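Next up is one chain by itself, shown in structure tokens, the form predicted alone.
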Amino acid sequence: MKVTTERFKTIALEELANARTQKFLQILPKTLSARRQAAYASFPDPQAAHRYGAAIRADAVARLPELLERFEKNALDNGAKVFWASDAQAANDYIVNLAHAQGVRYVTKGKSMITEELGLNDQLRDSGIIPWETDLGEFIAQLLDRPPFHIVGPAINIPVEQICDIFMQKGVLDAPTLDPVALGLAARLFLRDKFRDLHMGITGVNIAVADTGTVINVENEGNIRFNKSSARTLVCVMSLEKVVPTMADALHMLRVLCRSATGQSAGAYISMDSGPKKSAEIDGPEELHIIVLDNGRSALYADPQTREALRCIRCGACLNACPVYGKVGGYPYGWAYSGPMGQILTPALRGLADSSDLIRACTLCHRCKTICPAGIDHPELLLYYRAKDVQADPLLKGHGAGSAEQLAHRVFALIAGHVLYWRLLTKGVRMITDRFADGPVIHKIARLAPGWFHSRDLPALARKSFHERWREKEHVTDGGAHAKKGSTLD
């Protein structure tokens, strides 16, 4: 999947006009924020089950080394294979070398946000494997070449129309249909067919329990469970963060996950894998390979203030809580983690250098940090972020107190603490924008501090101040200053 973090005010504004996309986020966050709401409710005491799947985050987080180590033994001796990964890079190769060495033209695969940041489809579809996304959302993206809109709905802002010309399109659908259902089942019908005789599966982890080597995978469809019982060989790819101490712990932050993503109590499927079958099972797979991958995040875990993203369990409730992902949607974050899950992993993970527009597209209105199970405080990481950006920005770094933004920074701070400075200046920026407006001078004046406007408007100045209007609407008397009956500011 191609990553465009970069342009992310340019797709953002693309969004913005798009009739549709705001058609349909004026309902979709809305409408699942409430089902989480009334999910949490079903808890005693939601605050403290809400406390205790941060606490269990935190918790896992601190003493992350130690559990993977548990972890890999359990697993070890379960019969898994365990593939440390550093990066993309060697996580993919071990996938696409085990295929080859197991003669495998195609995969099939589970919902998984890990193999989207990979990039796995498009290393395999160039090593000559065919890999088939079997969740019915990541099926429809994947026909689409489109990033997912939603974590939990990777397609869900599709319509039933592209969806039908993409299926006729790609011999999904014999005859075209615009019945949800019928689309449905055409694609249920076309994926089932690759699991008849399926080598290889592949699938995301969404807990590790460390002191049963235990990888657990939550789902509504059951593409995973194919995946998991009908394949020869398995791969799980895990980021390291997944883990936690015990079966209890992976219990309660299956509840909070299931409560939080999609507004049930549980999801429909949740499967349990500890090795590969037994000689007396008829179900699973005879090799389970389980992929740790680290891919920047050893880096995250050193730096004491980028380590809280790594209690993210990817449930996706931030998303629907963002007032910036409520009017933009999903494509402008560009890469497979959106909202404010993915302003804080995709700038760790990939750097800052093409996450500028990304950090500031916040409010900072602290709505992610309220709602998130797992306890991260989003707007203290993106204003460390920002810190960084701006330490590593060149029109500061290195050029000392000259510098064309700096000075007109200290200018300005200068102007604003004086009244009489800040009137003439207002005056003087309505009197230029009247005359000059969208011209030359404007311009001029935005290219002082080009990485200041770079993700900014200028918005016009009102063309009277406050004051102005209001002593207009005013009339002074002999005891002094009295508003009109009826006056308005209006």
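Since the model is a prediction, treat every value here as computed from it, not as a measurement. Take the two forms, find the largest set of C-alpha atoms that superpose within 1.5 Å, and that set is the rigid core. Numbering follows the first chain given and starts at 1. Compared with the form predicted together with the partner chain:
With the core held fixed, the Cα of A413 is displaced between these two forms by 2 Å or more. Core-superposed comparison between these two forms: the C-alpha position of R469 differs by no less than 2 Å.
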Second form
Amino acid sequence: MKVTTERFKTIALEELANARTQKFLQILPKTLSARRQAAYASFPDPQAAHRYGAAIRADAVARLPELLERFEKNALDNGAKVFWASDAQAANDYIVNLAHAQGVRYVTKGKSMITEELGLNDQLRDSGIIPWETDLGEFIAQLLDRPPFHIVGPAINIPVEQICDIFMQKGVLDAPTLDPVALGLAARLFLRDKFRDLHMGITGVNIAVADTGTVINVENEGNIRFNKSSARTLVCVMSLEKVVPTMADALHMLRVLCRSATGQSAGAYISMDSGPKKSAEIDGPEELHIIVLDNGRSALYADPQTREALRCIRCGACLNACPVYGKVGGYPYGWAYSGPMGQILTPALRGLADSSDLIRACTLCHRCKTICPAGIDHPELLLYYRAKDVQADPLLKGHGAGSAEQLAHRVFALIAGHVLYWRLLTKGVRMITDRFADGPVIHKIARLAPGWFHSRDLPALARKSFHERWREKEHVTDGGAHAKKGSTLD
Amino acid sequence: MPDTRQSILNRLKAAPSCPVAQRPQMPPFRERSMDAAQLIETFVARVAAQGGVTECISQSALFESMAALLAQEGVTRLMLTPDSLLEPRQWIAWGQTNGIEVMTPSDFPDRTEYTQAVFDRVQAGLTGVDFAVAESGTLVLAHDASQARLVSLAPLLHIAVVPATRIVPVYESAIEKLYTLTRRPSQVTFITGPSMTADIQATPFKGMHGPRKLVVFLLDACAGHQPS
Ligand code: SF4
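Alongside the form predicted alone that was just displayed, please also present the structure of the form predicted together with the partner chain.
Below: every chain and molecule of the assembly, starting with the one above.
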């Protein structure tokens, strides 16, 4: 998957002009938000449930190293193999080598953002192993080589005509049809063959449990269960922040995750694996490999602010709440993670080099923060990234402010620090703005800051400044003591 | 490899620790204070909400109801996983007199043949459950030698036999029993309704990869055992 984060604006403009994208954006986020809200109402005290989930995530992130060690110990006791991958390359190499050692020609995959983060499919393909995405939406997105449009519906915006074409081309479909259900069932049949003769399956992990060494997945289609049941070898890839302390914590997180993601009280299937199958069991994996992926996370953990991004459980609720996502959809974000979730995760994991527009594509409306079951303060974090960007933060690879911007700030600081300069500046500015004022507002000032004026007006400046009016008032009331005090004001 | 592990853990441990606020009180559950009848009612409603079907019958009517369901669904080949209520020999014998071929995973000499049968030969999977959870209408299956994973997944129809006594209020009630100091099932599955998707043009349909239909025979749940 190509990373296109630096083309945020270009792709956003394309998507704004795309009628189909706009049609789906009018329906999908609103429907999912409404469903989420209805599902939350099934909690006796929705706010308490919400807060408790956020507390679990705060706790988990704070105790990360200890929980990971406990998770590993229990997973090993269960008979799983645990591999710690420092970066995407290490994780991909491990999987490719495993596939070669087992002599497989193809693998199937459950929907997982993390393998998109790894770029695993490309690596497998380059090594001669065919990766089959098995979630219907991911399967379509994969055939079309598209990033996910929405975390819950990765290909929900793709027109049936296009799905039909690609299915015909790839031999999924025998005869053309535009019926969504018939298309889905064709994919079912096609992938069923892959599942039946499956040797190796790969899934992500929604939650890992430190106390029991268990990995948990949530889904609606059943493809993840096939990956975990039919395969002889199962690889579960988890980013290291997925671990929670106890099974009880996991159960509560499942409640808020399912409600936040799809508005269900439970996804159709939740599977919890503690080790490979036991010898007397007829199905299930003979080997279970759990990959604990770092990929920059342990480094960003050093920064208590950026660390907050690790609380995310990838529910997608913030996408549905976001006014920006609601206009531009998932493509502009340009990587595995879209919406506010992507805006906080992508800079943390990839640095700020490509994400200037990403961290600024936010109105700071706070809707994501309110809705987030993990308790993340996205706007705060985005402001932090913006500050780090202009400060040229080395860890986050910030750009630093341009020389013109730096000069402007220095000049402004000089003027604002001296009474006389300041009075001259305000006089001068008023003369200029008066020329462009259109009644009480200013729509533009010559060619100055067209970007700023593009979406907003400036109120015209008042006839007189506060100080001028104050001084006049003193003349009228003529209080000598006041005059002295007043003059110290400026 | 141990180096990578250690350096990741070292970096995490070297980071400044941030104080976390005390956890708030675990929020309450309605289901915990429900009586048996309310739990049953809640369970049935939640199964339906997620697209499953529940039939309340008496245990003595199980064979008869099963025959009716299989006839209606056109099922002639069935795989079952044994349960205290699903004794294989009894069901195989019943199948022979009713024109239904009944098999179990242990009938097959190896995994490959079993896999072929459960994918391609049988039209329905029949299982018991370890627990049924009222809070979301969820069936809980702990997979072990007698509860094969694919029987409740690969066939288009999944039939689950649930005695009303196995209904518990919340997930915790089931999990506490299944995970003990000495036992961790290799896999536990929560099943809530049939397999589904809405990935193409937001058009919902059932039976994407797993069963298209989930039928729960709830035994001895209704006063007088009237089929609902
Ligand atoms: S940031 Fe919060 S709301 Fe957004 S996906 Fe992550 S957990 Fe969900």
